[in-house]
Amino acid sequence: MSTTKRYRSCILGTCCVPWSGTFDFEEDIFRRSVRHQIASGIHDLYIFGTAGEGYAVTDKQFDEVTRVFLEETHADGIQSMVGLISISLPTVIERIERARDMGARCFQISLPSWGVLNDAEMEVFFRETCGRFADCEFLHYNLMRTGRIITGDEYGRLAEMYPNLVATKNSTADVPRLTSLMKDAPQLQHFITEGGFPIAAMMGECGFLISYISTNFARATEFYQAGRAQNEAKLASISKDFPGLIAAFKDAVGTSAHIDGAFDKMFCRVHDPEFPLRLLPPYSGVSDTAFAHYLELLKQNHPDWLP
């Protein structure tokens, strides 16, 4: 039995934020990067996930980047989403209010991570986000950094309480977890990363959260469309390259960087040689040397995954 989803199935892409050598926002490069994704067919975009350093930006940086992002995504058929990562719920509320005043109506939230929320605290969090802003839509980013993974059954109950909870992000290939997401919260659109997307797609409609195969948007779209068509053979054929792609960026980076954005900014630079790799301090980005090694590995072993 099919269930109508609250958010469309699509490829969901992140927009990394480029910083200058003095950690000022490189607005022109950012605008160019957003436009490139849209021109490449990625029409659902978000800022300030873990790859977009949502955990690190100041309020001033949050406002500056959000304003530019909403300008670039203000077009028919383009869905923009503003991410919110903070250990302070009042800060999350204030940022929703400011972004909402700029025109944002779709937000990505994740649980505070200073301490693992118990059931009562989790209820307060969703009440003060989804419940407080009934005219907005919310995607929940379900990641282990918060110390708590929300289950499919819990999502089902939250979805009943909050009609504006529309989607989730889950980086998993665990079959029982994916089965629960699809079965116990069928009204939500679940966005799954490369490893788990073929599994979830064979269970029913889901979204694709693009990560390391964003180096080639055309092939990534082919992968997503194979999932939409439940073409298991094609999914398997494309997925066979994934272990090598993962090995390439891990081999290039080694132990020099460990934050998500360090990898994602490499994927951005594959498309734009001027995209800076640095992260907001204290976190370490990837060096130019490491990126050059990564690009060479792609050229030698995976040329089909270059733009």
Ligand SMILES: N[C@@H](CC=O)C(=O)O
Given for the second form:
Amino acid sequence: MSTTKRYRSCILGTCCVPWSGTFDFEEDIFRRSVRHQIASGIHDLYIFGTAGEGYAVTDKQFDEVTRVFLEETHADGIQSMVGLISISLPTVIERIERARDMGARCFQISLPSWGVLNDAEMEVFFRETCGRFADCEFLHYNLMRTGRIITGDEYGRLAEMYPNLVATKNSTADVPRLTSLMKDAPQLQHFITEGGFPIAAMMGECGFLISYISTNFARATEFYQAGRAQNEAKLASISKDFPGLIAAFKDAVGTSAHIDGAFDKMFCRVHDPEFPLRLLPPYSGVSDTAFAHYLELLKQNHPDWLP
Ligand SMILES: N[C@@H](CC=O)C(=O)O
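What would the structure be for the form predicted together with this ligand, rather than the form predicted on its own?
All chains and molecules follow, beginning with the one already shown.
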């Protein structure tokens, strides 16, 4: 089994989608936000994960946002990825076809979630995505919302079947789970969020899935580079701020919102005061007051995590 990674190690960032008060796509703000991330050194970007409300967009919104996203990321050295979240496999297939027609070749898939897939159903899912679109590459977004976490061992087998399964996205700091990802599916690039990245990075090459430390891209890049260099002391020294950063957004938001995008849109607004906080209905976004509280907490307790 080749252990050469099928996707580069890098920082992988989400692009949140700004909506107007009438839930129209705020194209200019979106373009500005994508450009800002690229200018800040985040060269691998995706739309329509959870923060990007991939679960909530209509087909019309999917097409509209995808077209603009692909335009903004069409540049040397930039890798764009289009996310697909749906409980309908035919919808996933149709969206891949349409985005592919617009030029997309890299996709982010997650399992349908209405009923937890059994092994045979999971085989069909990968056959109809990775198998069906052999000229495209796929990252699998592994999350409990689907009811099933794919194990390192299962990824190893899927990777043998599908050379175009290139990466995974995992939000975990669980050592056995990270060990299995790195050991049993070494050919995939595993993107890990803030909590687990320092652990995974000490095991070998991995990617960093950036979330709440996106408020300061320069420091986030230092954190990622410390992982690449397996500099344990530096990883630990940067990570010691993380509990405080998590407390800041949790304190500010309380129970008023719970979907990732509610938080991620606050991180976007830290960079652009015009970035709207609302989520597509029925989900609640964060209020202006809660955002102001979050910003105040950052200013008071973590000014070095501001842009
Ligand atoms: N919030 C991220 C996933 C992090 O685990 C996303 O929106 O895809």
